[in-house]
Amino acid sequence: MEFSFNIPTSIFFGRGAIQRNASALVLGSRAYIVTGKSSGRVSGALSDVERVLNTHSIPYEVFEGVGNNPEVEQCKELGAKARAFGADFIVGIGGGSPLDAAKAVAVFAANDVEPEVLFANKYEHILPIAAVATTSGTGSEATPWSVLTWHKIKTKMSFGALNSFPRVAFLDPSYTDSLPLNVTRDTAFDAFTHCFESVISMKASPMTDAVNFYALSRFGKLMEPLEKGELDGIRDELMLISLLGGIGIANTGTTLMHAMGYPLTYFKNVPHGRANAFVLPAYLAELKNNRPQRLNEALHALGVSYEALVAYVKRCYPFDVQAQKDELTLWAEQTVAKNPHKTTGTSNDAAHIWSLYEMLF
């Protein structure tokens, strides 16, 4: 048996962790601070950490307007405004959208470079990053991966190293108990697809099945209530299997139903977690064929069926998108270049992920 796992972000759990842990923010003497426009303030995030930066004196700037989808060609204008402000540390407020830019902004900020640099983790320097988590989907505060949208290219390219893991991350959940029921349940679902995904994938771990195992024991019991909108409790819950379904992904990345969603995302504007829920169906008759013992397995700790999976996603998860059939040739073209059978263990014929675009639709 081998395998490998690392994680090498402090993590602070819990109402309150930047109040009781002030001290592990503070990464350097001059912050520059990336969040969405309008969660980091609606959430109280925001406040809590330039709380900190003030009590310790530390200078900082901030900017507030990181998109659903963060823009590698914006991350590389924000990455020299806090070059030029002198910042020796990045602060990343929210989803996994600002998080992600933020690990971006870090590596801009440390290397003035083009987007192909970024995206082949070829530069030489990232600046340390704060990660405050918003939501409870993405679990990027415990990950190395940014996804970034490139106009270049027309679809989502992603980078990452041990260096651009976090230094520290914060998970207050207080943080998510504003956030409405239909993103509640979006970045959910992206949260339980880390995990669940991170079972099939190739390169799990008996470090990482541990994790998601457990992870998709506890998402079992908050599907009732997710789907009834009965969100009071959850919250604490819902943020933890976040994080667990990240340290898993940190170690096997996604498989096939990631590199499915993101043209539905880029194309479409779906959320990405609802775009993974549309896949889902085609992903799991994928693996019935090819991987048939980890998806039982899968399902055995999520305490439900093949069939019940299948029927929970089309209820919670409605959808009314349509696409062409050329539409579908692109984004089948898009998928096997992102490979996914070096993690999913399945076909990477563009034919035959054109199949699978077109059981959907």
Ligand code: NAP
Contents of the next structure:
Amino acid sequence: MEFSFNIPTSIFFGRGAIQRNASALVLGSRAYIVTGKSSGRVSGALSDVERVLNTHSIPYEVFEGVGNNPEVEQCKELGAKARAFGADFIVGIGGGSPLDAAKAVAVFAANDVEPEVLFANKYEHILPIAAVATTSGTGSEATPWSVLTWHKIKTKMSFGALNSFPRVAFLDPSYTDSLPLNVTRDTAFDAFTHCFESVISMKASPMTDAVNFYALSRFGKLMEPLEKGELDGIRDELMLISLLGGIGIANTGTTLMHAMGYPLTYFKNVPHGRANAFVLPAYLAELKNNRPQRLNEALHALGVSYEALVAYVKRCYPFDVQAQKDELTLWAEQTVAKNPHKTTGTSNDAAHIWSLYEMLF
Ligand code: NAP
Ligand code: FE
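Now that the form predicted alone has been shown, please provide the structure of the form predicted in complex with the named molecule.
Below, the chain from earlier opens the complete complex, with every other chain and molecule after it.
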């Protein structure tokens, strides 16, 4: 047996996490805060962070305007602003979009480099990051990954290495009380797919299995309340599953389902978690043929049959996207470029991936 496992982020979970652990947020002497257009404010997280910085007399500047699926070019501009301000740490507040942007800003603030250097993980320094989650989905607060839109190659691209894990993460489920039902459902599905794909991944280890099987067994109990829109009482559970999924993919990465979902987000504007839900039936069909044992183990932990899972996503995430056959050719090529054979243990042939997309349309 041989594996490595990293989670160098200090994690503070629970209602009032920031207030109870305020000094852990202070990672330097000048802070640059990166948050979404409204998520920092409506969740209440931004005011909690500002209160701590004011109490500790830490000067700070706030950027409230990271868009969904953040663009690397914007992160480069924000990095320059953080550098000009003299920031020595970054606070990211939001869902995956602001948190992923915060990681790139932490790199660009410390290095005046081009996106190519970022995506090759060839930068020299990175400012320490405090991450405050306001969605229960990406687990970005506990991963080194940052998924950014890069118009130059017309898709989303990730960077991440051991040094881009946030130094500290705060997960306060009360911040997610303001999430609308559709965003709650979409992000919950992202969290679920992280746990599921991390089990399937060729990089799965006993450590990630321990995390992911446990998370799947808890997620199985949330499927019905999520479908009914009965969210009272499950916010804490959803945030825990999001964290566990993040810890899983921090160590295994994602697999074919995420790779196939990115073009739906880039070209059709489908929210990330919903894109994964759309792709799920094709992904499961692929696993049934190629990874049946691992698939069955994941379904067993979830407590849901193959057929019931497909029916669930079709009910909760109706597929309403149109695509022409020639669009699928580009999507299949982009998916193959992400090397699904190395992560999922399945075909890396563009014609085969094309046929999986075609199954969905
Ligand atoms: P998101 O794009 O961060 O946020 C979705 C929407 O929810 C936005 O409109 C946002 O508003 C709003 N929102 C966030 N928190 C809220 C709150 N507490 N109350 C009310 N509204 C709130 O969604 P996400 O699914 O968390 O992140 C998706 C991104 O993460 C994608 O770019 C995806 O590729 C990436 N991702 C990263 C990883 C990783 O490991 N790093 C893994 C999977 C996915 P604002 O616009 O105001 O923020
Ligand atoms: Fe994801």
